[in-house]
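Below sits a lone chain in structure tokens, taken as the form predicted alone.
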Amino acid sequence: MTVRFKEDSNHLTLYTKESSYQMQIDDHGVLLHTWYGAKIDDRASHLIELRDRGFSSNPPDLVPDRTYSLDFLPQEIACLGNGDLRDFALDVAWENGTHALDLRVVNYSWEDKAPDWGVLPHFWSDKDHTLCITLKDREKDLYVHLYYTVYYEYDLITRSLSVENRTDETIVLHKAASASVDFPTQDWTLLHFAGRHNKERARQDYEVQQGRFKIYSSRGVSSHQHNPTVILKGPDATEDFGPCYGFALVYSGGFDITCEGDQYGQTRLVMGLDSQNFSWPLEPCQSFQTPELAMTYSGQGMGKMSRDFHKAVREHLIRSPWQNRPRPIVVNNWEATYFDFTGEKLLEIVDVAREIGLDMFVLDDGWFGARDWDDRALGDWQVNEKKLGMPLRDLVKEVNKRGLEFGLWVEPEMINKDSDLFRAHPDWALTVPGRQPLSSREQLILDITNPEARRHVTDEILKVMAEAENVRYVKWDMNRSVLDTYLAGADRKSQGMYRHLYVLAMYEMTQTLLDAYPDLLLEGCSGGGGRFDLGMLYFVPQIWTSDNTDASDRVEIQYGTSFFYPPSAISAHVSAVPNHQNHRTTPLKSRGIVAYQGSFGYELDLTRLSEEEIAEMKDQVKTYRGLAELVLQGDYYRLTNPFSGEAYTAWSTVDPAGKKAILSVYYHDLKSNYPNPILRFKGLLANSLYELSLDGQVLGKFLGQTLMEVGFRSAYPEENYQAFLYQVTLCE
């Protein structure tokens, strides 16, 4: 039973395989929030002091009782206006224009499968239990509806939150979070995740102190400068030990992220869409429903954390056919010709492709219109026959007979000025009445939100892959910050619904494609990682992980990543040196080591390789098939911290059944006379014999606790940027 409810003192406690979330319905109708950690069998209400504090003010029901006040106790929902002057989850402003907001229970359920949220992405299943606990305010007829489903063997837990109008009057949300929730202490260490366009997902860890810290996002997609995304590890948490708790949030626009430390030494976490830029008016029989937010509690480090997270998105969030499959290894011509080729030129690539052994040629930005910039044309989604030389049908056949599958490039959301469609309909630009549009890459939005904008571009799009007949695979980008927003023929008080619509509008753009095209190999983009969350990757198997391609920097993009992503998500490829990004030159078996971590391919000119280079890449393609499945479903452990200042960063991953296992190891800038660090694998099978080899040469037979407690002595490099790839295999 995940659910479980104790008539005798109204606790409500969520069972995982390794954790509890308890709950309580006090003796005044208001959800106290109890326990979230360690598995438990009692209550953990005793924890909640009532003591009269001053400057707290007390629920006018409750009067003269000054022991009772919602400014310092836990909650299950916080709320604006009920006397709680912490961050709150939920801002209600009546017709009047007053905020005010005081909720206590009314019912609760469950059943035993997951809501379903239509277009908007959630985690899914059809036998775990979802609680339903409702709540409303004790003035007016507002419904607030709380959901939690239990994925019991992952440890993970998803809340959202619907608000529903009853009322004779429109009511507006002026802010409208996924869920908050309370920690009884303030040691806390929170992890998040910033960065900037080619340099994203860096780790950065804030001690939890009196005041609020903001994490956010306004620029209308999750953004390379904040993943929504946030750990809260206790003070001697490590990968292996102590307890942690893992929060994503299950959307792909503007975010919120508040960890508040209040004066009592209590923690509260909120996280939701983005309130500098949303407001949501409500009429009368209107309700508004929340994106997930999902969250797990592991008592044995961010290890564990995140592989339940890894296993939780490869089972019961990613929908795609290619959830579990071997994706193929690509060649992208973007960094090989950017917009300077022809169908000669691409065919070129594709002959070196198949020497190679590659199974898909993707033909990136500049097939079509009279796109040979970037300041042209998006939105004129005809194919350029005389660029290419021949109609794009004719190039999918042709790569197809040279023994390639084909994949193309699209940026849907996006129109240029300079373009035919943009001259027909101008008024499709996303742009604020009366002024200038703001210009990026001299890129407009289009206005998807606009229902004949989003069915032409979506035709349009189709209409090529039908022609094209065969198309497998499509690399969906986005290259701009969603500004300007207009949501034309609504009144001052719907503005604020613009950049929620247009996050639901894209959705139902991409799942239209994937209606027509079900076994599509889709995969997300955004200058690479500015768009890299779990609502993507409801629709998509993968993400273009980062444009920045240096596989230096990509050791650091990957390792934060994968705090919450698994490695099936992460697209990485091999590029040229020097790099495109960062002028690095690294070697190219390292360049091939580290691009392993997730779906593997190659973005360079391969026309332009040398016979050993070309001789060394069949050797990667050969070692990376036979290491595909284990990459792409094995058990993921970060063995170092590339931020730490060591001279080398390893990882390993491991089959979960210990059978076999990799450990990757990069070194950074050599260091003279540097010792040779000792290695140690993690997950094997203490007791069975293995095997270890290191480019095929065999090193030796070890016990796995010799591999995990005693380790070996690393390769020593002879060159910067060296990396060793170390493979064992259970001995039969």
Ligand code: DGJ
The other form holds:
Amino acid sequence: MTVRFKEDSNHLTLYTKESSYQMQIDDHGVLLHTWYGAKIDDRASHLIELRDRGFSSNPPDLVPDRTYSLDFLPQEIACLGNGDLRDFALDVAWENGTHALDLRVVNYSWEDKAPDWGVLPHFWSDKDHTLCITLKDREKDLYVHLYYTVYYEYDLITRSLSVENRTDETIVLHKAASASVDFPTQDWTLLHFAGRHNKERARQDYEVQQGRFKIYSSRGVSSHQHNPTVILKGPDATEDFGPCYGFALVYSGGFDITCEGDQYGQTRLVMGLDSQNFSWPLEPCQSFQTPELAMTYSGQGMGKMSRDFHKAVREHLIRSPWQNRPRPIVVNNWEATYFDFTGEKLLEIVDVAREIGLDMFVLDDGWFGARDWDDRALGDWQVNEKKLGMPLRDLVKEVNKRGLEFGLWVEPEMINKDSDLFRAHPDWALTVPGRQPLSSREQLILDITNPEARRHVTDEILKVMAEAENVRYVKWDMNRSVLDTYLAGADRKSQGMYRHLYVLAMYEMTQTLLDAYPDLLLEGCSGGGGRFDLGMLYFVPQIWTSDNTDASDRVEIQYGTSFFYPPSAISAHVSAVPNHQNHRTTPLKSRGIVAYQGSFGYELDLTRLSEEEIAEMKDQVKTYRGLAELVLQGDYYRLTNPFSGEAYTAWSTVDPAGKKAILSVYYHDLKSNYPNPILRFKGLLANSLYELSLDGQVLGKFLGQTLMEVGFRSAYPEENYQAFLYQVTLCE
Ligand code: DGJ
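Switch from the form predicted alone, shown above, to the form predicted together with this ligand and output its structure.
Whole complex next, starting from this chain.
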């Protein structure tokens, strides 16, 4: 039988296929962290060093032993107020205002399924196993339950914790991170994914050193600026070799990630909710559950780490029935018309879409209320029949008649001042009493923590969908940060609950929509990729990756996104040139090859295309249909790093059985007199013979080994921004 958990002389070890995670309950009941990394049969507690160190305090119950200090011992869960002065996961304030926590193990149990946190997103499974360790404060009846679920085949472990107040006082949680993880060394590079609107998830490498490095979002959403994911990479680790750890929060709100190099050459990572905007009172008998943290160890570089994440996310996080289905190839009218359309204009686009062979038309912003510009009508979810020239149901029917499905854009979490909803319920706009709310895109946050406001908007949107009769896809957008938070009717101590309650309310609204339409293809969006996280993927199978649709920029954005998120989650469209975001002109073929990397579609005015462009798009659609299963379910390989200064970027997807693969190469910075680069596949069957082709032209037959070790030379681009798509298929 596969061993997933072992107890051995107070050591608790979790096993995945290729990793071990080990803790020790020491003689004092303190839960030490002894190992996370390559699979070991033994114990690793011999690394723990007890020494009398200046200025490191000793727990009161151990005096006069001066060698034991939480200031340097590796902790399983780091707390404020026990002599550990590194960063911490838990900060509890008692009723008298003091902050202290000294946790000791009470018991532990091993269960045969993953926990269910209700509306709080989580990995799920009824086969995988969970360790729950309960600790208690040494002085008071405050309990902390640590949860670890082992997804054995995926080398993935999820962690979370809950704090249970069994005292008779009301305490306040000032910080409740999902986990802290200690490492005995400091020779790590921390990779994180930073950016801004239109430049999401650009890889950044930070050399860990003594001090505290923090990435965060205090925007109420996971954000364009930082993604709630990091990698700790060993000194020589690459895509294919060496140790690395991937950590991802299963959460869509603000977050904190700190990586601290301590004074003794150790490293601590703490990940969880945005603590700057958090405080959570816990009355007697109440508990608080944190979001989950998913983590994986790979001894074979970052490529394997990503593929483990992709598989686990596809098979144990995303619940949508669309997860395993080919996605419709859509045309979205946003960049085609913005707010300036009529039903007739839309149907002209649909006519061309039909000719090209697309599956779905998506009506973006501007179909409701007086929404002719972005400063008005959010909240007025009534179809603007005058603008459409017909009821929405008729438009849907016309689209269906032309053989396409219909999709609709919504932005339920918002309200404009210039809206009937605001005029009727000004108090539903999130505002700090006595102040004017901050405006962003001239829109305000609808206070969805107010059940009445939440229900009203959800009902209105459901009504539109019911009347339209056949809406098969919804794009759920969200275009500003959650600021001006005020929890109406709550006391001073409870104001710090707002942002987390907001995220829970958003999850609940999303779930209500899915309960009403279980087969709906729901796409997440927040000004493109401002809420691209594992929390959203629990509800939606794909997310609009960025408002930036330029092929060159998308290569970088999709590269960064690929470290944790499977290609099937990456919504990618071909748009017009010059590109609307950066005015760059790239060939249609390249735009297609870049968008083939995910869930593919179009986002431009099809009625303005030339005959040649239409013909080329027909080919693109045929090509993508042939590749869709491979792209959406295959094993993904990053072959180069677009930030490395090279002239090109390459990536590849391989069928898990090794029968076929594609390799794409995009030239974003062509140099003069440039040698044709040598490209190499990964993940093929070494001793099998493959046929290599480019644009349907066979280039030769090669052993998998040759294609992986020797490689082949890329075609030479005639101009910058050209791309090539190579395919290999196994010879019968
Ligand atoms: C931001 C989205 O990312 C765009 O795709 C588009 O839907 C606009 N919002 C509409 O306002």
